[in-house]
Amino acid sequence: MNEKKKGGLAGLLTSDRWANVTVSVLAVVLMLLTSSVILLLMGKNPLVAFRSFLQGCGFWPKANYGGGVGMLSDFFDYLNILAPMLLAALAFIVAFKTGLFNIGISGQMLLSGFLATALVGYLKDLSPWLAKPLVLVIGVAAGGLLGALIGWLKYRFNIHEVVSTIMVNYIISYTTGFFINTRYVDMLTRSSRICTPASRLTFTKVEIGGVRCNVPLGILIALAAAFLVKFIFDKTVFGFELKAVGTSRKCARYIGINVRRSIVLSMALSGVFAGLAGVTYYLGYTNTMVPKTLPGMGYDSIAVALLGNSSPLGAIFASMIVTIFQSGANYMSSSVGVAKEIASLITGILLLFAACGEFMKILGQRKIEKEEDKKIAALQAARSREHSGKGGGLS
């Protein structure tokens, strides 16, 4: 059957041009719907709930606010951490198309974060403009270095990316722990003293419209490296090699693309954007660190790639929807009276929509085929008729 003239959910289920984009739209739909029941069961209103995320993420005025602060503020910390979200996605995705599942992140992210904090981020004495690119440069190479190690292990010694990631996490996790703890805590928050202005990508109260905003550079960044990784893989050898490599292997090498060198530079090329994820989170976002504590954020951005269809831009949307939840959970709990941790719950519900895609395709697909066949045995049957009809004139 054509594909024009296919109709309804099913049709976009198994449209080569809109079945990724209903499938994330699907997966909203239903993460919200779940989620409500979830909210009815607790006693409290959906729409309430889900109104105060968009409040604490800016996107809806909330009915006051303290003195010095407005809703262009709680918008400006919103973009403050969707710039990590989204770059820590973007890292999945590079090693996710290369058929590599890079579940590191969040030890890459604390690792580039904590060595940019330890070397630069408590020198007193350097310019902004030397310090912030200080830090970035760090990011790039501490992550990228890592995500090397990863996929030269993958290729070396056949180590599971899934293994050896999550062992470096353990390690990454307690070794910067051990310094913090030792070098560079704060006595009284117990976490890791806070950088210098200089050296965080976030320009703290600056005054616009009248309030003061913390203005994220991470933002920019993030949206750069977003459109680069599309023409990477749009528009480069590389990307094409990267993308050969993920979907089969064998044939990949039969054309004469080095396997190996493909795995190591996916793997790097991720490693740097979950190094700059680590800056602008750990620099940016929070400012501080928490001894032997991983950031959610590396896994959440498996949700955030899944539900962006592994697309660039797609993870664009997704990383905005995923952290409304996150960034707006705070202010929900105190609004609607439910644990913060709802947010982490419809993430993870979210999560499991997204992961769905393929077999809500499949559905589609035999919806169709169902449709078809009912068509057809219906003009069997017109025809049996029809032949019937002439049989007993001719009689």
The other form holds:
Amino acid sequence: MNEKKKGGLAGLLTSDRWANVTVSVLAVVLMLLTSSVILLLMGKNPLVAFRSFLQGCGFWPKANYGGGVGMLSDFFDYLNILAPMLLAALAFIVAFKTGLFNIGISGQMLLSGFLATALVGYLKDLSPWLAKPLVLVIGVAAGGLLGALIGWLKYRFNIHEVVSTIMVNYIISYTTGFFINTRYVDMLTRSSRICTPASRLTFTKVEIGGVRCNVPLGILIALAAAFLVKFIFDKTVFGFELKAVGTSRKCARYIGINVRRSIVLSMALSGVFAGLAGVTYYLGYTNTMVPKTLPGMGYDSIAVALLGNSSPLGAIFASMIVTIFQSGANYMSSSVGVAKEIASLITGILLLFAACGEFMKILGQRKIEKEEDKKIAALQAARSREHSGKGGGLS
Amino acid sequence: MTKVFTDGLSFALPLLIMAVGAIYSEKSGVTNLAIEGFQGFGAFFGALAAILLMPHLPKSSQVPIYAAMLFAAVGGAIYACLHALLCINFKANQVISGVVVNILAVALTTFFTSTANTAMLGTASNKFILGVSNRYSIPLLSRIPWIGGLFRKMYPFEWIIIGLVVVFWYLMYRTRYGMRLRACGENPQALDAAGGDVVKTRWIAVIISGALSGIGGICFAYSIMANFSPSIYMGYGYLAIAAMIFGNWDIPATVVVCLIFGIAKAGGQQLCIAMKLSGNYTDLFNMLPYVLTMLLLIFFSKRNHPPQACGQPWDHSRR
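Show the same protein again, this time as the form predicted in complex with its partner chain rather than the form predicted alone.
Starting with the chain above, the whole complex follows.
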């Protein structure tokens, strides 16, 4: 029984259709097992801990709720942080499909969030109908231009995008930190002053079913973006060109694709999604900015993209899983009593197993080859036995 | 002026040792973005050793510092095995592996620091307080005008780093192993044909990379930070990678680049103090090394020659 199941798993790992999904599911299972072991070593019940993660994001009812808050409010808070996470993962995917590593998603998020906050967030009497689109436009423009700059540096000066994005991340972090500290700081909280409700992309304290919820606009944008990315890569010439450049730059040039243009456009598109992630994060999820702090989400999104197999629809599921741990960490920490840093540890472990995907496939391949070898060996053994049997009969 | 040299050197040398580590890994054909994670994990390991040792020794003892450096090298080397395993044996994408290793290092060290602090002190602090290493001046050389600052108030670790860099320069350019290592990054098939072991060479290179980065990390912890906390992940590992690329994967050139970085950073801070600007402006001056890197990369990236086989998993049957 066990043997058969293993053979089935190896079969799944080597099939064209299911290999990638199987790797992701395996990564999640292994992550759950490993983190259970860690929790057990700390003397906590892993099942209770995992349940409180789910309770923290509104998937499971908590024991008791405060006045006017319910499971639905937790769920909307979860969606609120899911939106930028998904957008950031899409940003990574677009660049990754073109063979580029956008490590600078954090910086692009920070810059677009800062510009939108500084330019629109503090305008007092702006109609929400004007302010919200304006915020989105600034996010798209800032992220897109910054992404295009990275792409341009790559093709014009041969600067590896990983190095340039990292340098740009620190430059943006220090510059925006300087302006927040000198101009927009709230002396009490030490971060920037909160932006006006009109410009915020989340509707706060909406009454749904008798509980107050913060309804994010961003999640609609993020889902639309996921399907847009899928459409671009599956149905358009532009998407095909990007994929061709990602697979083999030389081959793409040979068949007449403008590789430089593809690199710049891909980084620009990636920057656009990072910019949208930035505004939905800083003017949606939070409404203030901590100076000189790059959002860790920019790096976590790489985990999401990797787990979702760099497919846009996979990213939706992957971001939902990763966000459960990020968003439920506070409640888990207070109810179970484990430091909330364990959320990032769990994300890291998940990432580690997802990165081993190639190896899992190789293992599956080997397993199947071994079984075939065994069959052949058995067949040969049977044949030679037959042969020697005959020989024995003759002598 | 002397302060610019003194501070510049104490920043440049830890950066240099990390860059040398990065060079070892990349010259063997393993792309290494994981320097940031190596140095953080190494520093964590060293700091933990120092914290455990400190209560057993007199207060002004300098022993914990050297013990910390040793353990930082060990910790970095152990942690580097993860990157080696993923890149060499599991054939994972090397850039992704680097990012994964970095994220995991931040998570692991932060989690373990607060857990260890809770267990030892009962407070959930994410810091190990280490203090700052003593400084010594060299009697004669430090009196030389202008460049005397290079020899004044040196941390002892600076001497250790200089020694290590010389040793590892010799290992790479003057020994059999070093030649194999360089061949491994340019054309692993040739090394294989010549009877070398590509997997073993790369493993050793990545482990050396981890050990050297760990030393770099603990030196930052003992000088600039005076403690171990998540703020060790300041991006100096990435800066070391930039120094390596700008130094064209060559140890002597990287020495010069690191010195430029160090002096630019210290110069910026001194300039800020000299111009009597408020504390907020230090942020703008702290940005200086990064801006400088970008500008220099624009001018020098064109004629860069990265190791040919860097980033490709070793496949025995390929040609």
